[in-house]
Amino acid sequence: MRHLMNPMDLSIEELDDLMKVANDIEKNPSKYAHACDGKKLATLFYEPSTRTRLSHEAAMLNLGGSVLGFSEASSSSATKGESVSDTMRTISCYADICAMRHPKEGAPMVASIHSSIPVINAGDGGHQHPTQTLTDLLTIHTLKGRLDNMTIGLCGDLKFGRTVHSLIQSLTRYHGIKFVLISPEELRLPSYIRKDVIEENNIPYEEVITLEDALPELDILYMTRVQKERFFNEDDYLKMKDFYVLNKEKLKLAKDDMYVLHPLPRVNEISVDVDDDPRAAYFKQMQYGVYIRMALILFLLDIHVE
């Protein structure tokens, strides 16, 4: 039996073979309508969520399985004290497989020790969030036909952003990736992440402040919001929250074969008049997600469709 707590979870070769099954489902979805019939998907979400719980149940829905679980951890019975351990136990004896997003690090992981059935890390705090992170490898690489030799721009929140951190793990497989770190000093990445993961693979990256100064050399701009909901201080987040704005004028300055990331929802960092230019792919991406999902279900379930 498989989880997934974290995209390196994955071999390259499973990636590009999950990768070409989503391909394959975006071409052929009627082949896949009933490769879940009669299976359950539990969907535990301790905090709240739209793309990615509704990606998840749209995932299985497709495949012709069903869904069940919670939205918000104050319809289940942590509200009464019961451990995750606890909840994974009684959810094992209901369903086949589980997607649980938690606010606490570790969470899901904790959840599959004590599980019967695969548990899909859905996102845990500032951690992790793999399933995003196959969202996005598979949208770059439908996108621009591969996933070597670019330069990736991730602006925004880089300290608390799990996406980040997950799709930073995952480009550093591989060959000629280059980052470029666009954030205010207050949200900078965390240093474990530049040194344990940036440094230790000898990936060339340089940090700066400025979008502007980013945007000509740029492959992939990955945008992030600022997270109202994991600061202790409002004022710190009203000061930060509307520092990088990404317009229809900035986007001039870049490549015409640049794409515009972004996981979703977005506030105020990408205006709505980048919605209709042909680079904007952050809507595509959600699409996406659904596939790999799909695909991923399938792969952790075993479940082989011809």
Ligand code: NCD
Given for the second form:
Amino acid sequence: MRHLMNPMDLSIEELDDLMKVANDIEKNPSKYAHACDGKKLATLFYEPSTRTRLSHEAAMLNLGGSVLGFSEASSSSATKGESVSDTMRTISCYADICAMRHPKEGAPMVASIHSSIPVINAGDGGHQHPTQTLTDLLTIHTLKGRLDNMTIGLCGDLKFGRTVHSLIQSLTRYHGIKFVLISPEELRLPSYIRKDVIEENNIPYEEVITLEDALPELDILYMTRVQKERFFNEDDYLKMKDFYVLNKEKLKLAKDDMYVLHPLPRVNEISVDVDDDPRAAYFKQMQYGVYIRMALILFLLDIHVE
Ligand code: NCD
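Okay, that is the form predicted alone; can I get the form predicted in complex with the ligand now?
The complete assembly is shown below, putting the previous chain first.
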């Protein structure tokens, strides 16, 4: 039985297969409509979510399965003091696969140890968000036709942004990648990613503060929200929250074939006047999130569709 805790749990070949299945699902959805008849997905969300929870649920429903779960810790027995391991033992009796989001780093990993069904990490604190990375990779691959030979700018909260940590780790496996890390001093990428992942793999990178300086050389710009919920005090958040605002004017500095991605939700970091630019890919990206999660559910349940 397989779980998905970190995007590196999948080999490059498995990732390629998932992306192929996701592209096929987009073209031929009816072929997959009964692939998971009789199967159940549980979503255990101890932290807020719109896209991640609902796209996992939509994915299972699109495959003919059904869903159960909770969307906040306060409506689960966590409020009575139940441990994640005991909750997981319970859910193993009720569902065939589960997706868990938790504010504590490592909680889905603990759950997986006590689980008899596949567990998907749907985001653990400021640590990892592997299904968002699968979504990001599918989006880049579908739009650019490749995952190698690219300069990728990551902008915003690189310190607490779990989607950034997972995406960087995954991209280090492709040739010709260069990272431009765009953040204020206070929100720089943690050294366990900068040193142990980027430098360890000899990937070229730059750290810059100004978005305008970076824009002209980028093939992909990955914008992120300042992660308010991970700050220790409100004042520090307020100082950072509007540090970057991408707008139509700034986008003039970018290449014509650069794409703007964002895991969403956006707050102010992308102005709405960017939404109708052909380079704005963040709404397509959330649609791809459903296809790749459908492919992932099939993979983890070991279901093959001819
Ligand atoms: C991201 C997350 O939860 O880490 N959202 C998502 O899952 N699409 C990004 C964020 O909340 O900023």
